[in-house]
Structures are given as structure tokens and as C-alpha cells.
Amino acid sequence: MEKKPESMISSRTDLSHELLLQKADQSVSTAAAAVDQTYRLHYHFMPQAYWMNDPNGLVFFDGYYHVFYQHHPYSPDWGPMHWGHARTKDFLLWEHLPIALAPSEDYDRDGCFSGSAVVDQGALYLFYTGHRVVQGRAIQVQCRAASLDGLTFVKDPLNPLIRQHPPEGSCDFRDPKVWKHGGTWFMALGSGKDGIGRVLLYRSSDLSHWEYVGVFAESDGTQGTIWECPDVFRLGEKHVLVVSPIGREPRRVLYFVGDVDYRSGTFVADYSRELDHGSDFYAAQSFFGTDRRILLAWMDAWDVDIPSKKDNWAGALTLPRELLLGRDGSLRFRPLPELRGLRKDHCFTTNMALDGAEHRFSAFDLQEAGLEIHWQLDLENTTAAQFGILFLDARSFAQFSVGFRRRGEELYVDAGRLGVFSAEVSPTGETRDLRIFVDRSSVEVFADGGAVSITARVYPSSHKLFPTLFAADGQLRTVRMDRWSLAK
């Protein structure tokens, strides 16, 4: 029988966990009062203070979109992971909630690692990886916590529900993604063995007792040695698998579109691609319990300098993106329509032509608001080898830029000292649409009807910037460019 949340209560465990949660919340509250605002984002979700990384447990419950996330509540550096928690009704205004999970038991003493959430019979269940290190060796097990109100969570006395990785996996055995199909619950877990990234599959009839099925999917040998943060969902008539690979350069999220054989527990892909082509998009996850497939990712990266750490915070989430299936089998990503509610101060330009020149628009102030640009290009009459938008400071120095090379066939974001990131885009068509979202310390770009996106953190030394059109080695023709300030 499935254990209900009220039957999971253990007074000793709950008291210890509650005290740890209170201590963590107080630490964040104290630090938040002194956080510097220089790089704080206007319309992206971020922690009140200290470190965050992966989004976890994305779920619609009791009228809210709940977002949990990997959180270290004592430092702007990665540390023993807790589950931070927030919720929203519209992705515009966010309510920070008390931290949901803290390392409190022997099986998760070094961290409550990533996972997912589901709703069943009115209860909210969190599935996560308990992490501990014994004599230098990581031990990762799968655990559950439950809530009736979506605010306070009780760890299951049966934890760990899965105590040992199967022979096809390794000690890298984490990030449970749970979903339901045909009356049966399934759990995908990230792992790898012998240099091959893998997703392992389990199934259950009651969310408590899990049976190992087998290897759900694996790398072709070039796609990473460990597959973290798996996500599996149905989209139209297809299934989509998303993984975050370790041991692959560049370390970018991959997606596969294909079919699931639920009898054998295997995924067969017929299309694959990078989900985003920038430097700061990782651990992508989608929501459970929504009629749209909405995805968020961690908008930062491992092994890079994060300037906001000196301001006592680090990490943010991307814009929420709705996923759609294209006719060619690829995914399309579009920022949620709700984000239009941020728009202010609309201005536009039509039928502009540039020939080896620049055109500077009026300045915007990053400290006051972000910026959205919708740019429609006339490719048929554009001959420039390279063109785009420079974001210039008052000295005409480019802080970052977005543009195209090879007459519109390669999209790029030049993030300055953080690097240049690019992606091939379709060469067909007479026009091209580009959507650019700039926040205080980020830029997200969508092209090819959402088939291509590039996400990067940027840290301009000047907060007053001038968007400037440029064209090199030929003419640029613009059909229309719309610009809005974005602020809550």
C-alpha cells in the first residue's frame, strides 16, 4: 500500500529536520538584507541570497507553479545541497517560500540532490537523491518526501526507497524524474558506466516500491560519460528525453525525440540536438501537471567565475519556455506569452536599410529595467556578410553583441570575456525573426521560430547601454524592429 503523507511522520526525524530548515532560512534571510543589487535580475527567478543551481520538482499544485531548486543557504559557493522553494501564478511575480529539504539523515547527510515532483490523490511528493561521501566515495540513493499543503515536507521513513545502483549503472546514480503512464509510475535516473552516459528506468504501482526495468537510453559514445538530470515527457505523438551530459565538450543539454516502448522500458530516438547553444543553460527540467510543456534551466555554468559571488549570491533560472514539436521532429522553444505582461515603453522602427554603417538607438538603463527586442529581417535583400546588434556603452565600447555571420546562416552571441557562442540556423526563407531578452546580467536569444536558442550570462561594466545596429561587407535590410522595456 502507498504511504500517505500523514503516515510518514516521524517526530524525531521531523524535529531534527525542522530545526535545520529554520537555521537555513534564517541564514538566507540575514544575507538577503545585505545583497548588492548590481547584477540582480529584473524578471528572472534567482535566490534571495547565496548559491543556487538546478531547478528541481517543477510542479503545478494547488493553483501555483512550484519551483524547487538546489540551494546552499550558507554561502555563495556550492555546498551541501538543500531544496529551495518558490511559487508563482504567472511567472511574473514570485513568492519565496521556506526551504523545503535539508540534509538531516545519514542517507542524505552531504546533500539532498536534484529530483522531481508529482501530485497524487491530493498530495505533493518530492523525489530526490540522498548524497553522502564515505571514505572519499559517493553513495547516492533515491528518496521521497511528502506534503499535504505544498509548504511543509516530511521525509519518508522508508527512505532510501532505492538503496543501490544496478549493475548497468555506477555510483553516479541520481536525479530521479518521475511520471505516470497507463496507470504505472516510472522513474528515470541519470548514471553512466564505462564512459557511456545512461538513463536507467524503474517502475512502481504505488510510488513507494520500485522495480528496476533496465537501461532506458544511452550515449552513442560521443554524448557524455554521465547523463545527469534526465527529463522524460510526451509531446504530441512523440516522447522527448532531455539529459545534461558530463564528459562532453561543450557541456550542453541534449534532447532526443523518439518513442518509448513501455513493455521493454526503452527509448528509441529518431532526432537529437543541443537544447541551447549558449554557455549558461544546464539541468533543464519541465513541469508536472500542466497542460503546456513548460521548461526551466539553471542559467549559469560550472567551472566559471561568477562575479555576483562577491555580492553574496550566485545563480538564476532561465525564462520559462514552452516546448512545441516542429514538423521536422525538432523542438521549438518560445518564451511564455505571460511574459508580455512585463512590457513597457514600446517603440519600433520599420523599413530600415544599412550599408556598411551603424545606427544607434536611444539608451536603456540596466539598473531600471531589462529589454526585449523583436527583430524581423529581410534576408532576401540583405547582402551583408555579418550584421547584428551591438550593446555599446557611452564610450562606444561593445559590452556584448548578438548577430549573424555568413549572410544570416550562423547566429552568435558575443558575451565579451565569457566567450562567443554560435549555432547554425536555417538558410531558407525570405525573412528571419529574432527575439532577444536582456536582463541586468543575462541575454537569451531565440531564432528560427524557436528552433535555436542561445543563453549566456553577461556582466556589463556599464549599466547604460545603446543598442546599435551594424552591417559589414554589404547591406542590411530590416522589415521591423520592436523594442520594450521589461520590468515587474
Given for the second form:
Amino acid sequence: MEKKPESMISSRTDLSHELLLQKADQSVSTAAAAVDQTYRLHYHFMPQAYWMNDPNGLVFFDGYYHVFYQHHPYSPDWGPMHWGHARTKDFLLWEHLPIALAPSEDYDRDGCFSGSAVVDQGALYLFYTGHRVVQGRAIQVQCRAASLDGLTFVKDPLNPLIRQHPPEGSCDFRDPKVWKHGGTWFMALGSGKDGIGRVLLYRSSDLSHWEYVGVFAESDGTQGTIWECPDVFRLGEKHVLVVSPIGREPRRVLYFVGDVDYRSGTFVADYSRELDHGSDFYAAQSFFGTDRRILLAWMDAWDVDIPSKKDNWAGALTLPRELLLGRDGSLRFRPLPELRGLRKDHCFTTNMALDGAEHRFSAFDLQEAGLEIHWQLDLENTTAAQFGILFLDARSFAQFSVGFRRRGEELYVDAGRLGVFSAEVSPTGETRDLRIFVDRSSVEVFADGGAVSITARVYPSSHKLFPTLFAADGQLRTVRMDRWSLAK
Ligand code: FRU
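Alright, leaving the form predicted alone aside, put up the form predicted together with beta-D-fructofuranose.
Below, the chain from earlier opens the complete complex, with every other chain and molecule after it.
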């Protein structure tokens, strides 16, 4: 029998879940009081304390953008996953809310894994993967929780709603993304089989009973062995599929632009690309926030050293980015205009020429604020083989840098011992636009109108930094460079 949202929510007071949530919140607030500030970010979302990874359940509900996230509320390392919860009206000020989901049932006893949210008839539903390990093997099932106030969530007594992966999948069967099309609900699930990453599709008329449709999309053999965190959405006249692949080097989120064929239940891709070219951009998820498609990703990565763990926290989200389709059909990122609300102390320089030497701008202090740079390059008159901005400490040591190699055809971020990340850029027009956002322990770069981005964590050992322009083997011409400090 179909359950109405009201009865699902009011027929249960889930005492054990509630107690587990209270215990988790208590643990986080105690740790938050003592978190070391060294690498804390000024204007990116991060947990109050302890571990976070993927953004989950992004949804606009009751006048707020809600963000849930994979959270371990007992240590700065990954552990049994809870869903942390926060909301914002402007992506600048975040309100931390009580943890929404804790592992409390047999089917999710080792973790409430990633998923998404939808609003239906006034109720907010979270879809997530219940994870447990039985005799060394993962069992992953799909579950739902509901809320009327957007603050407290009750797990569905019908859980798990999907108990078994189909033959085309494997025990890696997770991260439900739910959306509605023409009166029918659809759910995309990440999976993989025999070394081929896959997205599996389900459909439902009531959000409770799910019918398997088939393989929605799969790797061509070079795009990963398991696809995590699928996201599917319409953008303009096209559809976009985003997946986070395991088993592909480098490990970068991929996007496919194409069309959904709802009759066959498949995604027909025109082409695929890396969504961001940095090391610290994973498990991206988007949502439709009133009139635009906004995307956030986990601004960290698996299997890397995260120095802030010693300060009792780890993980953050990228800047919120609006997604647009370029005229050539490729995706463009635009950091949300709301971020301009953080700008202070505007300085600018026009018509600068640099030949071999360096030009050092005044210092900024990362403890006080972040930094935004908007750099318009005169490509036509730039001949340097390599050029960019070094972020120098007082001893003239580059803590990290952003620049171009191969006469402007390759954009890079040098994050020091954490690596160098680069991307091809196409010389379109005579001016090149670069936007750089530096926070206490991160750098995000957007080039060519947002067609290329590189996101990386950086952990400078000095907080007073001098942005310094350099050019090697030729001349660098700048049309204009604007700089702002960014602080709340
Ligand atoms: C992606 C991921 C998801 C999973 C979650 C567990 O980073 O591995 O596939 O649901 O993290 O925390």
C-alpha cells in the first residue's frame, strides 16, 4: 500500500535514531570549540569539526538552499557515515543544523552513504544508500528519509526501498540521484561491473516503489571501473550526466553532454570531458536553485594527505558554481555572483608590460581574508613561454602559483608538494580572462569564461603572501588586473 508522506513522518518517533543524532551533534560541538584555525576557510563551506566528504541532498526548500554532506562526527578520518546538514540563503553565511541521518538500522548500520533530495507535496525526501559490511563484503541498498520541516528526518519503515543490485550492477551500488520527468520519478545509481563503470536507472510513480529500467550509461572502457555519485540534469536544450569514477587516472569527475532517451532509459552522449582539472574536486552534485543550476563538489580527495586532520577537521566544499552551456556546447562554470558580496579593498592595475623581470604586488594576509584576482591578459602581445602569478612568502619562496606554459596553451596550478595540475586552454580571441579565488587553504582558477577550471587545496606555511607576476622567455602584457580581499 502506498504510504503518504504525513503518515510516514508522524507514525514513528524514532527514538534510537534521535539519540544517535544527539550524541553525534554533541561530539561535533565539543570538538568544534577546540578546532585550530590555521587552515580554516574564510568563505568555503566546511564542517564545524571532524571529517566530511561528498555534498549530498542539495535542495532548495522553504526559502533556503540546503546542503547535506557525508560526515563522520567522531574523528577527522572517514568512518561510519552520517549526513551533516546546513542551510544558507546566499552561499556566504551558512547555518549549521543538527545532523540529519545517522546509521541506526541494520540496513545502514555501517553508514548512510551519499544521495540526493527531492521535494514532493510539501515534504522533503532524502534518498541515500544504506551501507553494511557482511563477511568482508559490502551490501548497499537504497533508502529514504522524510521531513516536513526540513530539520528532522524520519527513515521510511519500508526501507530498504531497493534491496538488491540488478545483474548489470555489482555490490558497488550507491549514491541515488532522484529527479522527475513528465510525472515519473527517476533514480540514477552509480555502479560498475567487470571493470566498466555504469549508471543504472530506476523509475517510480510514488517515490516508494522502484522498478529497474536498465543501464543508463556506461564507460567506454577508459572512463573508470566504478562510477560513483551520478548526477543527471537538463541544461538548456541538452542533458548532462556527471560521474565520479574510480579506476581512472587521474581521478577526475567526468561530464557527458547529450540527451536522455526516456523511452529506452538511456543517456546518449555527444562527448565527455573532465569537469575540473585539479586534484581536489570530487563527488560533484548539482541542484536547481530557483532559476539556475548550481554545482558544488567535495574540495578534497581520497587517498591524499589532509594536513588539517591534525587540527581535528578535514574536508570542505568548492565554491558554488553556476553551470551554463557555452556556444560550442561545452559546460561553463560561473562562480555565483553572490560571492561579490565578500569583496573588499579593491585594487587594480592596467596596461602592464613585463619582460623577464617580476612584479611584486603588496602583501595580503591569509589569516585576515582570502583573495580574488580577475586577470585579463593581452594574448596577442604576450610572447612569454611561461608566465603567471607566484604567491611568494617573505623569503621569496613560492608557496603556490598559477600560470600558463607553452605560450599560453596550458593553464596550471602548482600546489607545491601536493602536485602540479594542468589543463589545455584554447586561445580564443585576443584577451584571456582568468579568475582566481584563494582561501586559507585552497585555490580555484577559472579560465576562458569558465570553460576550464582547476581546484586544489594548498597549505601555505606562511600566511603573509605577495602575489608576484612573472614572465619567462618573452613578454607578458596585461590589459587589466583587479584584486579584492574576500572576507565575511
Ligand atoms: C564518493 C563516495 C560515494 C559514497 C561515499 C561514502 O566519494 O565513495 O560513492 O557514497 O563516498 O562516504
